[in-house]
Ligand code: AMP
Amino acid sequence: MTIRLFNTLSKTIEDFQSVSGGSTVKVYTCGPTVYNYIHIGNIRSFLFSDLLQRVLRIVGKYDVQWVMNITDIDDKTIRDSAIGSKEWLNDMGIQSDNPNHNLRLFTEYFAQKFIEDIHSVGIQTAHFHTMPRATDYIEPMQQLIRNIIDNGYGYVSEGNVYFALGDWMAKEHYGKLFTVDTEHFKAGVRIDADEYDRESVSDFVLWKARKNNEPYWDFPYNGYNLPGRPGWHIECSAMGQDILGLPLDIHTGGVDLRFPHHEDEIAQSKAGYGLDTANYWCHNEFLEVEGKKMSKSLGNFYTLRDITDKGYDPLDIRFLMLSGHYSSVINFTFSGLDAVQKARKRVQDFVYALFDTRINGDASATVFHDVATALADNLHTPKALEILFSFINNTNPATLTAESKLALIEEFRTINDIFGVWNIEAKPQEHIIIPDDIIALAERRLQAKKDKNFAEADSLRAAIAEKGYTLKDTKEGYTLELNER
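Coordinates for the sequence above, one chain, the form predicted on its own:
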């Protein structure tokens, strides 16, 4: 089935074709900066990329090589791993006077917490080709920077290395993913911060000179040493090339990364490697909370752990995020979370009913093809779920043949391989201790039935029901179940 995706580069929905023309697809996702627990806005972005790679694999039948990097060196990780920056750092064993050592311990801690969090919402590390740490790719970053300087688009100033944006814009268009006001390019102005606003169109840093009490790496260049550390933007360019090879098939991330991060990636990759970064750029929209931008000042800032601490199932959070289209803003509300919890249970109960073969009819039904067709059309999850719920509302499992039930179970298993929020198995039987008085009533009813005293049998069944239990006749005798409250 042909997959169609909105490409931020062309601003259109396109039929997807791999770079190689074959079945292998290289997908790169900008991953977390591991300086704290991830928030639910981060989760939305990662779940979008997870959905994309699942649809490519399951619907498109591609062999997906999915890479998500872990940013463990940038302004934030350096700031928060420094001794004295956080009271609880010493509890993590970060007491060394070696900043590189402290950075590694600090970021490894939060990288592990990140993996725990994505596991809880159904993102499987087995689906990743690799999850590289930026600090493990310092040499490839340095070589890319050397290339950029040697090609005339980088320069050294006071131990820092900057990208000569003015020289680059004289040759190439800058602003392919996001409309940038290049007419107000700030010639001679340099940006050292890893993150900056859209008005800051100026030379950006590739390599930052060493500062006291900060992590650093030696950087040999033309007989000199430029000790320091990489700028944030250079990291993904180097890792993408070193691990997967450019151009990538698809590069993903949130819309906030279009500029400057992804725009700078495009410039760096072309200036240093002579290669495009990716053929397709796919970006998910923002997540709001109760109709407002999420922020700590508004008191609506939530980590994933904040939500699960309130008793919510992480898979309900996954279902909520996937229920909206990735290119639309999602409004996170607790009432919305309650609603998807009920919707998820509706599908789960239908699946359980498919495993019940006590009553079989003569009808057949199918749903996967229509769901897959919706997902192939730019990952249209709202339409796919509308099709799924319409099917469930109009299909009674008891009317289906045994063969159709088995076929539908496999269809739902495949659908769940994409959504990842249901159990495709028979309903677990709870071990319930039936009180002796209820068993005594059931035994009396069984005897009444054998004696053909049907009036007494009906009366005893009603008495059992009044006490909160359901009696069902079987070939062997009867079963007793506790009624749902």
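So the form predicted on its own is up there; where is the form predicted together with ligand AMP?
Next up is only this chain, free of partner chains and other molecules.
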């Protein structure tokens, strides 16, 4: 099935075609900055990329190579990994006077917490080609920076390296994903921060000179050493090229990454490698709280632990995110979470009913094709779920043939390979205690059978059924089950 995607580059929904023309698709996702627990707004972004790769694989039949980087070097990871910045860091062994070592210990701790969190919302490690740490790619970053300088679009100033944006804009359009205020651009003004607003468009930093007691790497350039550390944007350019090769098929991230992160990534990769970054750029909208982006800086955030501590299942969060279209804002409320929890259970109960083949009819039904068609249309999960719920509301499992139930179970299994929030199995039997009088009846029936007193055996079975239990004969004797009410 053809997959259609909204491409932030063209601002239109396009039919997806792979760069190679074949079945391999390279997807690169901007991953977390690992300086603390992620919040459920971040999770929305990773679940969007997970949805994309699942739809590409399952509906589009592509072989997806999915890379999500882990940002383990930036102002925040440096700040919080420094000795004395937080008392509990001592428990993690962060006591050495080697800041590079401390940074690694600190970021690996939160990288593992991140991986635990995404696992619990159903993102599987097996689906990643790799999850590279930025600090393992310092050399490719340095090589890219050398290329940019050598090609005339980078320069050194006081040990830092900057991207010469004015020179670049004389050649190439800047603002391909996001409208940028280039008329405010001031030649020669430099910005050292990784994040800035669109009024502050200026020469941005590629490499930051070493500061006392901070992590650093040597950077040999033209016989000089420029000890320091990379800026944020350069890491994705270098890792995308080093691991997957540019141009990527699809680059993903939240809408806030369009500028400056992704704009700068496009400029750097073109200036240094002469290559486009990606054919398709796909961005997810925000998870908001009362009209504001959920974010650490506003303090209006929930971590996954905050949610599970209130008794919710992490898969309720997964289903909440998939219930909205990725390009629409979702407003987070607990009543919204309660509603999706109920909706999830409704589908689960239907699946359990499909496994019950005690009562069958002569009808058949199918739903997968319509659900897949909605998902292929720019990952329209709300439309897909509307189709699924309308199907469930109009289908009584007891009226279906046993074969149709089996076929539907397989359809639900494939749908769940995308949604990932249901158990496609028979309802687990709750552990029930069979009362003594029922067991006594069953024992008397067993004896009657042995005595070939079949009339007595049949009437005892009927007595057991009347009390709400089903007796089944087995080689060893019998089993007893409580009937569903």
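In this text, the rigid core denotes the largest set of C-alpha atoms whose superposition between the two forms falls within 1.5 Å. Positions refer to the first chain, counted from 1. Being a predicted model, the structure only gives us computed values, none of them experimental.
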{"property": "Large Cα shift (2 Å or above) at R346 between these two forms, core-fitted", "result": "no"}
